[in-house]
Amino acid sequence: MDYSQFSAMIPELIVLGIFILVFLFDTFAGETARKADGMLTTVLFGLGTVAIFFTGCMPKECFGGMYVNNHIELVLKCILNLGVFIVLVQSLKWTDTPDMKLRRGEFYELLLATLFGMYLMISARHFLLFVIGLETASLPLAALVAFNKKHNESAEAAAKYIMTAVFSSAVLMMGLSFVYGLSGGSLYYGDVANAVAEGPMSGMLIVALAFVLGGIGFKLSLVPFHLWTADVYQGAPTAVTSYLSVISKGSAAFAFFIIFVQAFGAVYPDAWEWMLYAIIILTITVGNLFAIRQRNMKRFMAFSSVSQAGYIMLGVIAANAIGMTSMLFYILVYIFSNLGAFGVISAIENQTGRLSMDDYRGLHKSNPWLSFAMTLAMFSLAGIPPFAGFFSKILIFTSVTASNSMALYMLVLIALINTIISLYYYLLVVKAMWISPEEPVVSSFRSSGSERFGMWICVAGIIFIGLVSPIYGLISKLVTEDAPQLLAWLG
């Protein structure tokens, strides 16, 4: 075996190295020293992210083509790392609570383990490696969801998550068994693409596509595979919920794009394009309609994330370089917007234990900074100009309409109508904070330094990333360089 191939896995090796250091420190350090677990992990992870960004990579295949690392994968891993860094910063106060002091090291270790699995999903070009990455990400997430072991809701959420994860994995594996048969005994994306391009459209291929779509759709909370989302988001610790809502979705969306374009691109117009039409419309619409009914803020954000997953999938259905660029940019903006909202939710929950939207009435009178941060997050998620969310939606709609297809124009029209619906429920939160005449339910308090730092990062991203940063142009340039390899099998 040529061990030099591991040099292509610099991001994975860095995350694995941080995991080992945190594990050793948590195992052998004294009780007093272990109080620094959170700060140590956050600092190491921040330095690791900088190292990944500046190290860069040359496009390279290794392990017989099972693993690929190029500029696009590097960009997405850096985007996900930014989100994980914000989650780590925002969770510092929670991990210092009495219930967490003995288990804070486990929280960071499980978080890093899931990220390692997501890295493998992103770089996989073989279904076996993809499944290994998927399970490496999913199993520690179930433990994270159950982390509040003294809360019945957390245990219930973990049970629902692991049961649906097992079922979705079984569906995915059934689909991959069909893929294995169709490809003549191979699970490489390229071999599957060759077999699909050369063979006729068959019922087995349609079933295989549907099963693979169902298995990955669980990770993305696509309708009708979303039923676990609200209960798990509500029962899990808020830090874990924020991680689930953005990091897990970003990695799964990219893996979805690569699998369906590189393995099944030849039957894009004949099969999976029409499957995605229905799923995207259902996902955006159901997510919006159910979000209107929610009063618990974590359930509210759960259905919001279901709807946002539908918008992310518009980049997949575009199936071109512009779609890939827009999807990555959308994920970046979504990280700032969603984590900004969860930062406020977490700060209020840590201080008061309140999670109802009704508890936000008159919040601007007692906590104007938190109201300001939440308002910007809601505006960005709704796509109100001039905030970053507006530009991410415009760009992803533009990528879909680039093909001049009437069906895609209708899809964008439905998405636009749903955007108007989403304005209503996002503004419900803003109305409660700023317009409600009632006296504040949440009294004035000062959030911790780490919570404020995390919210400042999110606010800065929401305001500036869409207006003055060259990030979209940088992503577009990198995607254009790698587009021929990424889209080679698109029919």
Given for the second form:
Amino acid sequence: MDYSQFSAMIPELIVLGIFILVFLFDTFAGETARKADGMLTTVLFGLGTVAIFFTGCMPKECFGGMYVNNHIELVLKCILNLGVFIVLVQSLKWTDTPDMKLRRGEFYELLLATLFGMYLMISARHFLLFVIGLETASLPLAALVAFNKKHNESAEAAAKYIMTAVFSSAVLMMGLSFVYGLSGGSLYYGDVANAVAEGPMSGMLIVALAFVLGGIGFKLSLVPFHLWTADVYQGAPTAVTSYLSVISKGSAAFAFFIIFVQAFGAVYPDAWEWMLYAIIILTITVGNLFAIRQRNMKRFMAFSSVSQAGYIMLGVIAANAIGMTSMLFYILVYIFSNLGAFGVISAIENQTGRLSMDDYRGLHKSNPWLSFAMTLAMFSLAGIPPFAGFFSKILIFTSVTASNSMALYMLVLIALINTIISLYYYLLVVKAMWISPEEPVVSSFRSSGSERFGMWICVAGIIFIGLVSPIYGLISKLVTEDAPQLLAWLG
Amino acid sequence: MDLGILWYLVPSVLMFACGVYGFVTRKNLIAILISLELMLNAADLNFVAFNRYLFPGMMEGMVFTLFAIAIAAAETAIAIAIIINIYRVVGNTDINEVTKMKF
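Same protein, different state: after the form predicted on its own, show the form predicted in complex with the partner chain.
First the chain shown before, then all remaining chains and molecules of the complex.
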């Protein structure tokens, strides 16, 4: 066996290496030394991210093309790594509580294990590897959701998550079995694409597509499959919620793009464009309308993330190089904005245990900096101009209109109207913090250094990525290099 | 005797439908888990039948099935662990008792 092919898997190997180191350290270190678990993981992970970033640019494949590591995969892995790094930094205070003493290491191990699964999912070019990656990503996540063992809500959320996750993977596998029947005996994306392009448009293909769409839609919480989202986000520990809402969603969105464009690209106008069209409209609208009536901040962020997933899917329905670029850019911006909001939520929760929107009233009097970070995050999520969220939204809308189809123009119009609705509920939080005349519910406190560090990263990202950064151009350049091979099947 | 591929596909789709029905109607978490297993096994059966009848010279469907069985086992292990945790916290595995969070 040729072991040199593993050099294509450097990002995976780095994450796996950190996982093993943390595991060994957590198992064999003494009682007091184990307090350093969190710091160790964070530092190692930060170094690992830098290593991936600098060793990365060498497009390669291994396992006979089942695993591919091109430029765009590497870019996405770096983006996800950045998000995981922020999540790790923000969760340091939570994992320092005495309640977490025995389980601290497990949190980091499980987190790295799911990240490994997501990497596989992103790089897979074969449905078997994709399914393995998907399960490696979602099973440790279920354990993470159940992490507050003594809490009723955490257990309930975990049950809801694992049941819907297994249901969705069963639906996905059923769909893949139909794909296999149509594929001519091979489950490589390329071979499936060949068979789909040559074969007739059959009912079985439609069923297979719908099942695969449903299976991945569950992970992304697109609307007919979104009902688990709010409960799981509310019940899970806040660090896990923030991880679920950005990292898990980002990787699933990318895998969605790759599968539908590479394996089913030939039937884009005949079959899945319209499925996706309906789903995007439903996702954005329903997510927005339900977010309006939420008072619990985590539930509120859950529905906001449902509607944001709809915006991310706009990049898929555009199905061109700009769509890919703006989707990656959207994920990056979404990581900063969402983690900024979750940083504030978890800082306040760690200090006071409060999670209701009413508890944020008058926050600017007691904690002006927290209010400032939260306001920027909300503005960015809503897409108000100088902040990054505006640029990511405008780019993703541009990508959809690039094909000049009337229906897609309508889709952008609906998405725009929904942006205005979303402005209303994001500003509800801002109003509670700055305009409500009541005395503050949360008394003044100083958040820990790690929390402040995480929030400053997010604030810097929100302000600078849209205005002055070369990042969009960089991503665009790399995507253009991969585009001919990526979009070959769209015709 | 030579059975056609439909003799495998129709039962597998029926099995899948039974699984979905059970998932929606059952009130006990363990029963829901059993329904999920039915659905996963239906997909496995489909893979094997397609491989045997359509592509007899290749192995991909069989290999996929082996992996799918392993994955299903892992999923069950985690789900059972979570159900046991729920039993410890709530004292019951009836889903009508596990309704702290609602719209």
